[in-house]
Every structure is written in C-alpha cells, then in structure tokens.
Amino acid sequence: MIEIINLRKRFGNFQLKDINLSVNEGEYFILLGPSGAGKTVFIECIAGLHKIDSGKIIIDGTDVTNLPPEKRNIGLVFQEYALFPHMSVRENIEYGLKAKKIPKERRDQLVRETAKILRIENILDRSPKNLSGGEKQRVALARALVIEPKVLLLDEPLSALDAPMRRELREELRRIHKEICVTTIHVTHDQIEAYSLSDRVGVIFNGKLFEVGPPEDVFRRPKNEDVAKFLGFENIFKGSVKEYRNGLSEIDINGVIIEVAGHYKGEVTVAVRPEDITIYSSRIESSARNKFLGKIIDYIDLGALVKLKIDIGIPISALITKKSFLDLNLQRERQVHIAFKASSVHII
C-alpha cells in the first residue's frame, strides 16, 4: 500500500538516511522514537510538505514522490491540531471537501457521517476556542478522515493531552481504525501508544530506521542496544559464554552467572527487562533458572510502581508494584532474593 524506497532528506546537520519501509493496506503502523529522531520530518515527506533529496514514495501503486500534497489523497493530523479559529467545527471538518469542490449535499452527508464516527455530532456548531483538548483532537481527526484519504498520517496526536484523556483517545483511535480500516502511520515517542495501538512498529534514531516488526517482537527482542535501552531494557551487560548444556547457555558477567535459553558462543550482550524480575523476601522454590541473593542499593517510588536497584554482584534494576513493595517491607540495605527465567534473558 505504502512503499518508501531509499528515502533521504537533509535539514542542516540532520538527515533522514536511506529509509525503506512498506506499510500494508489497512495497517496501523507506528513509528516510535525519541524527540529529534526525525519522525515528524518523515511523515511530512510522505505528505508532500517537503521535497525529498532522493528516493521514492509510492502509495497504492502510484509514485507520488513529485506530486503536491493535495494530489496524494492523504489525511494529516498535526500535533497542535491546526484548527481554523475563525471557523466552526462543521466548517473546519468540511474545509477539505470544499477545496475538492464536493457538492454541498454530499459535503453535509460526509460531515454528518464522520462526526458520528468521531462522536462529535453535538459540537458541530461550536467554535474551536470553546473545545477541550480531546474535542479538538477529534475535530482534527474528523477533518483528516472526511476526505476519505487512502492514508492517514498522525503526528504525535495524543502528546498535548493529559494522561486520562490520552487513555481515552487511545481507545478511540483503536475503535475508529477498526471501523474504517484506513492505512495509518502514527508517529510518537510514547511506548504505550506504540505497543497498544500498532499492528507493527518501527523504531527510528537519528534519522535511521532500525527495526520494524510486530510490537511483541520489537519490544521483547530488539536487535540493537540503543533500541533496547530506549524500549526499557535497563539491565544490559557484556559477558562471555562459558558453557552450553540442556538448551541453556551460561554467561559470565563479572563473576555472576546468568542462564539464557538458546545456544550462544563467545562475547555477548545480555538484556533483561526490570519487570521480568521477581522479588522475594526469603529464599523460595522457583522454576526460574536465574536466582540470586542481593541487597537493595536504592529505590524510586513511581506511584503505582517502585523501581529497585539491587546489587547481586552486578547492579540490576527490578520493577514491582507499590503494594508488593509495602507488603514485603522493603528498605535500602535490605537483603532480598530475586529470580528471573532464562527465557526472559535476551541476547542482543
């Protein structure tokens, strides 16, 4: 449906570097990366807002690389909504239809249908200045969808909203996409959005696309250390494989032996997510292959969760619920037992 071939675009010292990407028809694709990674520039290139230096952009079999934005049949929702303040909600939504010279009767029908999908039928005559952030986002989505685009591009669509509204709009985006199945590229720095919304996710750093795949694969089995750190693998260590037996490799990390499922050799990089580590106040029987006695160096209260830093011969981070932290009566300098499965250890 969307083919990006060797796309390059330079802005001063920044450059999108030979990006190749295929997005399937009806797919919800999320491009994930930190601020300054090139996410917004990338979708603006697809939309035709920037002329690319080299490469091709193909949409539904048509090479649109040199077409102006209005000829690409793309709906774009900007991070700051970009609603026209002097127009009503209804006028904002139908703006693109007027530009396409759609007859009024058909415009009215499309606005009604789109407003119903977005659940904003009751605010069509209001001014944007009287709307909440969530309502403005719905209006911006309606304006992009009403033209019946082949592709919908979303630039950090939830970043300006508070946490409860972000949760609500995530659910709305999932519902809307299920209902209309428009091919979507959504860029964000928010990992929750990426994991919960995407059919596939790509990770971009410094203008380069590193990994693309189902969210479970990218989040659990990243192939790049920088990507792993960005995606929450706080425990990343260099080690050497000492032995392989019974389907497990034993890896020596400064004298600490960690077992991982699979056959590996030589020097390796080991990664473990903090939420995959279980904390016990006393030694218990566990099927987990990796069990250690350690001491709590420090902890950070994150509200519903608490992050622990534990010394087991190497410093390791663990994430537990606030309830578990209180029930176990954990404190700094307290000795604890930790355990994690061999299958939870990822080799980069």
Second form
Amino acid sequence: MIEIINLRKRFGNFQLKDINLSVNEGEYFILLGPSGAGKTVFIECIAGLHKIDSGKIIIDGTDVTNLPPEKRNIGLVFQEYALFPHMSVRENIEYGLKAKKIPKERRDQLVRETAKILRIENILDRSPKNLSGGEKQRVALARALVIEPKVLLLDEPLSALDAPMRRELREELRRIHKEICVTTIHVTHDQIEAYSLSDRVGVIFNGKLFEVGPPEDVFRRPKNEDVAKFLGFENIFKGSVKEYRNGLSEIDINGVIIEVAGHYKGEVTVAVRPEDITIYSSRIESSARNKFLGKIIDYIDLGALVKLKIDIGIPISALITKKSFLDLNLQRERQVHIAFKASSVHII
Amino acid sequence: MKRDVLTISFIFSSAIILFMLIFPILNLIFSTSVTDLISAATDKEVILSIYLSLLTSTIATIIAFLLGTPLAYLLARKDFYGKNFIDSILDLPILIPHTVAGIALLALFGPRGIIGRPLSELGIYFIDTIYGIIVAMLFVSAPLYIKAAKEAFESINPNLFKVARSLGASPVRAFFTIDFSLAIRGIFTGATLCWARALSEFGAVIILAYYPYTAPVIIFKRFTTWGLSASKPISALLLIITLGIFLFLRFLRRESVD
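Previous: the form predicted on its own; requested now: the form predicted in complex with the partner chain:
Below is the whole assembly, all chains and molecules, this chain first.
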C-alpha cells in the first residue's frame, strides 16, 4: 500500500499542490491528466528522484520520504523504455539484482522466471537496439518487476507504441498485473487506458489532484469543469434552475430548458457527453426528457465516427457512427431532432 | 548524371581547402630525407624534447580527465546558478591568444603570483619546470576535453540514470555503469583532442617554461638559431610520431566501439 500525504513540490514555475492519495495493496491505479499536468514529476517524487518540499510518502507502513531511490524498492518504467543500450536484454533485467548483490544462481533463476512471465525468454541475449517497441516495453517491465518491487510506477508506458501494439500491451499489462498483483501507479493521458486497466482513476490538472474514484464514477460524474472538458464532456453550459418537480430540475440555459435528474438550486454548470445525444431525422416519440429541434451547423468526419455541431438555441456537440450519419443523410444546414436523457445530464 | 553548378562549385572549394590542409603536412614529411630524419631521431636533445612533450601532454590529459569529467557531468546534468557563465568561460582559453594565456598563467604561477608564491615555499616552482609546462598545457587543452565530455553526457537519456537508481544502484554505481560507460566514446574523443592540443601547445608554454624544451619549443629554437633546414627534420619526426599515436588511438576507439 502506498500513501501520499500533503505532497508539495515546486519545480521551476510548476508546482504539485497538496496531493493526498492512498493506493491499496495490489491495486492498479491510473493517474490521468493532460501533458504538463505534473504526472511525471509526481511519480518521480514517489520514486525518490526529486526531493519533495513537504509532505510524506509512506510505502507499506514505512515512511520513505527521505530515503534515496535505491532504498525504496520501487520499479520504474518510462515511456521511452530507457533500456540500457550497452547491455543485452539479460544484463538489463539483471541490473537491479546485481545492484542488490543477489547471488548469481538466484539471479539467473529470477531472470528466467520474469522473462517467462513477460514472454521474452527467446530474446534474452539480444541487444535492446534490435528489439521492436513491444519487446522493449516488455523488457523494461521485466527489469522493473524482477527486483520484486513494493510499488510499480509506469510513466506513459504505452504512449510510444502504435495503436495495435498498444492494444496488445494493454491486455498484457492486465494479465501481468493479475499474475503478479503488485501495487501499480500508471500515469497516462489516454482515457482508454484509464478505463480499461484501472481499478481506480485519479485526475490531475496543473499539479492538483482533482478526483479519485472508480473509472465509471470519474468518467460519468466529474466534479470539476476542467476535468469534465478533459474527459470529453464537450457540452458544458452555465444555467439557472427554474423549477423542481417529480425528481427533475429544469435548467434554463439562454432560453433553452434542459431537464436533469435530481434537485438543484440557483446557478449551475451543466455537462452532457456528445455520445449521449441521439439524433433523429424526423420527430419521434422517445422516453428521453430532453428533446429539441435543431440545425446542423458543421460536422467533422473522424473515420468510424462523425462529430456534429447542432444549434438548438445553444451549440450542442453530438457524436454518432459514420453509418448513422450516412443512413440519416445528414448534411450542413439540415434540420434534425435530438434527444438525451435527464440522467445523461451531469451537474458539475 | 549531370551535376549542378552548386555541387561543382562546392567540390571545387572543398578541394582547395583540403589541399591547403593536407599538402603542407605531406610536403613536410616527403621533402625530408630519411638521413635527416634518422639524424633528428638520434639527436639526444630532440628525443628528450619529444619525450617531454609526450609525457607532459599525457599528464595534462589525465588531470583534465580526472578534474574535467565531474565538471562536464555537472554541466550536462544539473541546473545551477552560473551554469551558462561557466559554459562561456570554457571557451576563453580556446579563444584568447596563447601568449596572453601564458602571461596570465605567469602572473598567477610566477614566484610572486597568488599560487606560485606559497607553492614555491613548499619547493614547487612553475617557471622553467615540468610543472609549468603541464599547467600551460592543461590551461589551453582542458576546455576541449570538458566540452567533448559534456556533449557526450548530454547525449545520454537522463532517464537511464533514474532507472538505475530505482533499481537499487547508488549514485556512484549508476554513474559508472550507465552514464560513464555510455559516454566513454565521447570522453575518449575529448581526451584525444585534449592530448593533441596539449602536445602542440607553444605560446603559453614558452612564456611559463622555455626550458626544459618541449618539442614545439626546440623546433622554434632550432629554427631561430639555424634556420629551416635544421628545424624541418624535427618537425617531420614530431609529426610522424603524433600522427602515428593519433591513428593508433582512433583504431583503439573503433575496436572498443565494435
């Protein structure tokens, strides 16, 4: 288990601000944030590579705040793998064991076992220069795991890979974590990674940790406008609550009334995910509480999906499949009906 | 394929500059008779001067390596106040005239200098001694080593060191097994440049230590005393020896890299 208590670190003009986080034993925690949010500085602080200004870092009940990196027993994997280019794969994996003065026989055994888990037994004598991106990443993982770390820190471990390899390695990370069950903190800007891998997610912005929780909660119900924008809530509007009845609040946004589940008062910020909006070419009966007639202002073809901008009195973004777009014969200036459920509307 | 005007003019100007660089060296070697070379090679004073040059330049290079490597590493890896200033200072010994460097060193290491006076009380003198030669050589050549070593360290991904530390390596172990090991090629190149620069130093050396003669000094002395014919065979001999060593070092570097 790892506990971060009121961690502060100034780094030039940037600052990590009072970060409090607790990651449970064997948990896979993902810290999600855009570039420059402070993700790398944060895990480097945990690894002991930067002396923190204040706060505490506790690993398995031991305060490691003032311990140097080599005494923390933390596995670290960087985005660009950081394999030692002048050593073979075997020497790379062995490095930590040699540093810890593990006898040769035990070293060989541990290298064999770890290589088997990572499925890299056949490349042990190769140079890192001759490995594919996926192989390099597995070697970097093996090197970090072979020392049996208390915590595994992964800094954007899949970012340097192409899309198919990233999918494959994502599955692998899941399998390896299930097998080894090491407490893991993985930082990324990729929401798919966060959704598919994590037990819990934290969102970091400008050096501040905003939200921590199960991915479903964090992704569906962000508590901060910046976090909501980062997580794909493109329809964010300020409005005022007009009325509350039958468990629904009516919110006026520039004359457009949106119904939302729950009892709210006063000025509020409304957020709706573009994929929660359904588009119809003609008026149909729908159980959705929010139904509007609008006009397509613009659209962007994203390949399998199409993003539409629709004017319903306020500009709304909607995401539909390419097939739906073609079937509905949608085009600019065309009038469409849109609908979304009251439960899809999130109040920040 | 027809070559364009730009390529032709570049080839032409390249040929001129290469001729200017290579021809004097080849001319010096091939216009010196074997008899004259043997005569120079058996001249005790000449042999001693070449030996002294090789010895002092090697010592200066070792000192540059021992003291310059940590500085190069700090400049490459750490951010600190005055870093840019130090970086600029490293250019000074390369930029200033070497006679000026000699005068500056004389003012410091001479019998009345801030360093020279207390050390003279301990029996260490710099005027006309081997120490003076080494100091002069070190002053003009160490910056070349430090700059080359700094570039070598800068070219290494700093995350390698971080990973090594996280894997349990102490800073010293991580430095030697990762950063130093990976920078060795650049360090070797820097040391070779430093050694060659130290070996060829004349201006600063002659002001601080005219005697004992280093090879460039004795060439100058023979030239001013007896003219070109007396100094040419020594120059050719020194050139052949240094070129030989330089090529051997390059061969060693290539072997070690392979």
